[in-house]
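Okay, so here's just one chain, in structure tokens, the form predicted alone.
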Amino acid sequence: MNTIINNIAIEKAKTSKINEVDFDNLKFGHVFSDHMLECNYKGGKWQTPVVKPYQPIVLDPAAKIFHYGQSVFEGMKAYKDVDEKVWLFRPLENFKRLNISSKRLAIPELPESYFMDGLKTLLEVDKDWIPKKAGSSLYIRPFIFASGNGFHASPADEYKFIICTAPSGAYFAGEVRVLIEEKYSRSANGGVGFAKAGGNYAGQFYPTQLAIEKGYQQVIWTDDNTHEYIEEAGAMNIFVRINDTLVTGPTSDRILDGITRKSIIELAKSENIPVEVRKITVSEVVEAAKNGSLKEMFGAGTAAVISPISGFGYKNEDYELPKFDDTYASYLKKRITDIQTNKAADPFGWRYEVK
């Protein structure tokens, strides 16, 4: 039976898969909730979103997503506190960035109400899928892709906006060792590095695989022109602590404006942690590692929030980072996750209650 919430039609799944799921042993992004949201763009406008049972998507072989890669996405999480209240973290930032990415790839921008009301409706329908175990969350994947057909190299005339969700346990990357890239680039000036475009990630896989074969888990991306400047860590923004100062590169055509990144910067400044947003040279990091002033390096992103780096390789030499308690990484991660899960006050207005 169909119902209506927030003016969005809902087609409920006949049966739920929830009782088949072991919520104590959830891998990241492997189990999917009962429903998804779908909204089609055709005839020059976005149609009304619909919540429907999670199911395969049927596409024509000539759909332009397969040929010209018009695809953008976001990553978000929903949390449930001890009082069963549901929370999001800065969702409007995800909406804004999705449209920034869409515009760069000539995808029609989405109305805010379709994103927010659609997301809230989907979470209301699948609220039982939001884990309550500490460290767990409901991972949310909004994405838009070209569904219109044709082999002509031009923007599609039809698109799909979909939101799928996946209950996930705590994301622990463990001891991450990284290789500073000297040949390959993630993005270039004038390119799409600042957008969350699917192709950005596809282009990372091969250089990352080469790094894995050398015994590392991830790549530190450097600038496309000189490879002298550190830019990102795998699929995450990167922070470097030199003595007591936290340093991260400025956003640009090449660097994603990460929501976790900007939250870390704002939080650190509020805690009187010295922060510098500036270009970071590889030589500066190597010299700091040699003279002992390099205290920490960590990646920042939605999945792990903060992922500490234990060491890095560069020009066939490995450098170890010191191990000590009370790191910026552990402190800032706890502060952010406590805000996200309603365990601490939110002086920034980042937390968004779904009701």
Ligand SMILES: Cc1ncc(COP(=O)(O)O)c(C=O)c1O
Given for the second form:
Number of protein chains: 2
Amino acid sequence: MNTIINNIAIEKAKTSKINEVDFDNLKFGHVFSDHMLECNYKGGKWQTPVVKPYQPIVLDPAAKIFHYGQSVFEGMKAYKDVDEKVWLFRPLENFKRLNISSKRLAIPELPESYFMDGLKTLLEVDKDWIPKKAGSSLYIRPFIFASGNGFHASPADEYKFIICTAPSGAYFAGEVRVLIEEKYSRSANGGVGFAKAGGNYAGQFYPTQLAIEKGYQQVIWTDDNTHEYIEEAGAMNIFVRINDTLVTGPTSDRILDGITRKSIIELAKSENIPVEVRKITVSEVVEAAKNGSLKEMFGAGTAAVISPISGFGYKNEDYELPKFDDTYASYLKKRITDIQTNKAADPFGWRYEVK
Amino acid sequence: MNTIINNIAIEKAKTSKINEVDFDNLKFGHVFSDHMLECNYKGGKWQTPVVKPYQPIVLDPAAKIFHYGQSVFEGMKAYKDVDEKVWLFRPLENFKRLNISSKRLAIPELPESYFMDGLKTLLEVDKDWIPKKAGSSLYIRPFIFASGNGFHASPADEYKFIICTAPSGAYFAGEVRVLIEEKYSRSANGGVGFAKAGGNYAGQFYPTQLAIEKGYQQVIWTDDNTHEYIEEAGAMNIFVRINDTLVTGPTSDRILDGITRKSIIELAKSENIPVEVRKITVSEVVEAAKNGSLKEMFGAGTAAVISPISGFGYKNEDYELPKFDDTYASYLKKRITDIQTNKAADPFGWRYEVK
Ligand SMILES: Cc1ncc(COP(=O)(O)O)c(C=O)c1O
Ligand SMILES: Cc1ncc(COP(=O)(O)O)c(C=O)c1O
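Okay, that one was the form predicted alone. Can I see the form predicted together with this ligand too?
Expanding to the full complex; the earlier chain stays at the top.
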């Protein structure tokens, strides 16, 4: 059955896989919904997107994605409330960031309507896949990659923009121990660190594996020049609480401008939690851990929302963070997820109903 | 017809595309030979490679190559001499570097025999595709990418190692004008710049486009911290000739350890050309351009072998290089290509016959 919603042609899957899915025991990003959005760039412009059954992508071996890593992506979530209403969180921010990333990767920018209408249409078609259970959500993965061919290190002439969705449980189970990185780094001044470019993530895998072998779960990235400034926590922005002040580093061309990060800053300010956006040095964090003023550290990102850090390693020493209830992390996480899932008022206008 | 060579099963293409190719007017990397090598990593190990008809790759939309840029590649050339003998240039260096790149990108390392036997078998099957015309060659592109699935930023559990080949003409036509980069950079200390990782190349496209808009063809990359050290020329290593001395920067974790670069160093030394491997500052190059001691600049890499630079831009000033015959660039290029194509003796043992 082919229909059209928001000008987007829909080819429905013949059969649904939904009954095979155990919605009570979802992992993160391992099961994919019945449909996907596809939009192709060729002949110098983005073609009208279509919704079609989730299916393999067929590419020439010379497609530039395989050779030159020309790809960008986004990560979002859709939530279903008790009344079956479907909500997104600040989706226009993801759209804007996708185009910021694309520009840096020499990928043609996407029209807003293709992104927003495409997303809404896809969610409409696959609305049964949006979990209702608390902590669960439909993880949404928009991505663009170079599908044009050639063994010449230059931008492709064809691209694919795809959105896939995956009903998902929580990203991290529990608190994480992190290693402050002294040798490796994820981004350069004047590089692509601020973009959500595929290659940034592959570069993190090996240093993260080394940290895992040493008993940590994540790496705290520091600047590549001095390794003295704390920049990100794995694939999340980082917050540090010193006494009662929440501190996070300023964004830069090395750091992703996270939507969770900026929402936390706004939310904390509105709740009279003192917030400072300024460079954080490793030495001050170590010092604060030693003198007891370091109360909390946490990562912030769409997947985990807020991921509390229980301790960190640095120069072969381990530092523990205090354990207590009423942390900023748990309070802010509840506040944000309540707004996201329509359990609390949204004075910021962040929630976006899909209808 | 299925046969086996070097333990590698061969599925022959039913028809050949070779008669469609104009071997007198080859571009670089736009036409692909009849066959490809494929080797899959799954269940914790690399499976036996096979040679099969050049064909599309079919991947799930959740394959990690699309999302996390986990890929590495190599670039090599095969030459055919007047007696129809087939030659590679230092292929074991490419094999070793592929594994060095893989390690940094958390990709499982490949056994040497899969690479070397796979390559030899593929070249045996497609030997008619190796051009004989001077300046032409069969460009060889080994690459590995994450084919395993999941929206979780962690290494994939499945990979594909593929070799494709493309009969090719010269990479650059003529001399290039370059822009010394003051803002963007291609790699970080502790990053992946020394690896031939896909993501490194996509990151270069946008700054290169900006340079092209200003009338240059390539960017000279400088260090990301001070932009005061000259590091690479586009996707090539860089050499500068000051008076009669050839200077190239030392390799580091930001710079690819080029096989052409190290061959040039050895060759120049053996010919009593003074060579220095030391950091090169932008200021000394500008100074040398001003006082006339800057004689030559050139890029060095497999594709172009040596690519002479005719002038450079820096801080809105343009600097011209002198024009004269008997340059190091033309002399060294001839020496190397003569060795590569079996037109001259090979005292270094670089040439490798495929038989
Ligand atoms: C490197 C990096 N930092 C930070 C974030 C957090 O960004 P957001 O809150 O928009 O998800 C992400 C994405 O999740 C990321 O990939
Ligand atoms: C970034 C970069 N630098 C230098 C080189 C030169 O290396 P090689 O001489 O081994 O081809 C290459 C590859 O061609 C490269 O991609």
